[in-house]
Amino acid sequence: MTLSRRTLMQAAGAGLFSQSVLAQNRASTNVVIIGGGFAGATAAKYLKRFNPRLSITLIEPNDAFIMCPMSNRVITGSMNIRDITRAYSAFTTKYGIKWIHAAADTIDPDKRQVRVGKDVVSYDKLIVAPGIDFNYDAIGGMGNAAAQLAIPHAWKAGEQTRRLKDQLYAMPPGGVIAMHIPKVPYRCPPGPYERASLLANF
């Protein structure tokens, strides 16, 4: 059979459906999800909607999810950081998901366990979706905390978004902004160009 996008999606859907049917026969199925970003939160929400009997645990250290899409508009002032922020407490309560407000430390695939601090969380199915982080040491001079505060990238929405906005608003007329576009591949191809356009408009 020729593998096309459609056949791949059909196969994936069939696989999810069969897993769902199997899960319906096991009321004690424990699904643990590491990371509450777009991928982790979406998986948690729809697994619970498809099968309410699943026990779903979300392991996420942050209080809220701050969307990186649209954050460029926060930097230039057309949106507020509150507009792109969603609290995990409201999300997990709405969908009946257990939330462990901490970071996962280690995964033991043989024992099917995730260690979170001193606690151990057992799972039948595990989804690992921790999101992105940054290799500051790859750029000379950016390895220390002071440099990271002085030169915010704001490619991960949150405090860096606020910091870059403050710098933009404090810049005198005729000031200069220097941007560097990451080497491909990176997760949001239009991001730097969108930001450059919005900064120019500002």
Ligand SMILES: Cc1cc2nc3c(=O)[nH]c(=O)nc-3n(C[C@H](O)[C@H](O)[C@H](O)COP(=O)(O)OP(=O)(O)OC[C@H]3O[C@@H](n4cnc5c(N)ncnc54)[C@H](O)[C@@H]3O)c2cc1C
Second form
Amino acid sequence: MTLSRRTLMQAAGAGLFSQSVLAQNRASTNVVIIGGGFAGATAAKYLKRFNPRLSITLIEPNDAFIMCPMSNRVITGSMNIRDITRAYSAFTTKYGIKWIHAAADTIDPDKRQVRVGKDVVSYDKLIVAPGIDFNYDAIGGMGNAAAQLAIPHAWKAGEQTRRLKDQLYAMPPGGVIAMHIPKVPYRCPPGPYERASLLANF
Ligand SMILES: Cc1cc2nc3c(=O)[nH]c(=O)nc-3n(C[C@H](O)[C@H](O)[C@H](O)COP(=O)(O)OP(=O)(O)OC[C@H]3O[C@@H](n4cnc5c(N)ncnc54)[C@H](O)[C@@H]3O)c2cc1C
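Having seen the form predicted on its own, I'd like the form predicted in complex with the named molecule now, please.
Let us now look at the entire complex, which starts with that chain.
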């Protein structure tokens, strides 16, 4: 068998879901996905394509997905934030995915339920893909909201990206940028070096 991107993805999906969900023809099979980043949105799209009978519900609080890849180019002005932004409404409509526009609060694995505010969402299979978050308290002085806005990390694309770009553009000639590379493991090993190179070029 020739291993195409599609067959590879199907094999990976089938392995993850141990034949159960992908092979099932029951219209009632509910897959709930928490988080619509690359991980959650890709799972939603391909599960639906491989088995259109599945009911897929994506729980994601943001209006749009803003990609981290290429966000460094937004900071230095060679791309616009619109270029790396995709609306969840268009994505979910295109692929027939239900979208709950809110954050998941708790998971009850015994009852197979996710609580979202006052609502309860039942699932047969659950994918948990909320990404990472920041532990600001690990760095002295970064615990308060004002410091987090004044010193943007821009490792999460969106408002942080805009802030760092604004600061860069407001710098006087000869201004100094201090940058610290996170300790491994972090989610994009080349990201800081790419950023340093683009800043130097800017
Ligand atoms: C500057 C930079 C450049 C990068 N470049 C590349 C690259 O070139 N190539 C590459 O492969 N990777 C790159 N990466 C890494 C890549 O962006 C991440 O690995 C990827 O975004 C992780 O995807 P994810 O879906 O796991 O998490 P995320 O993208 O963080 O998505 C998680 C989603 O879950 C949602 N969520 C969180 N909590 C909840 C909740 N309680 N309920 C519901 N939803 C929730 C969030 O709103 C978010 O939309 C880069 C990263 C950075 C910072």
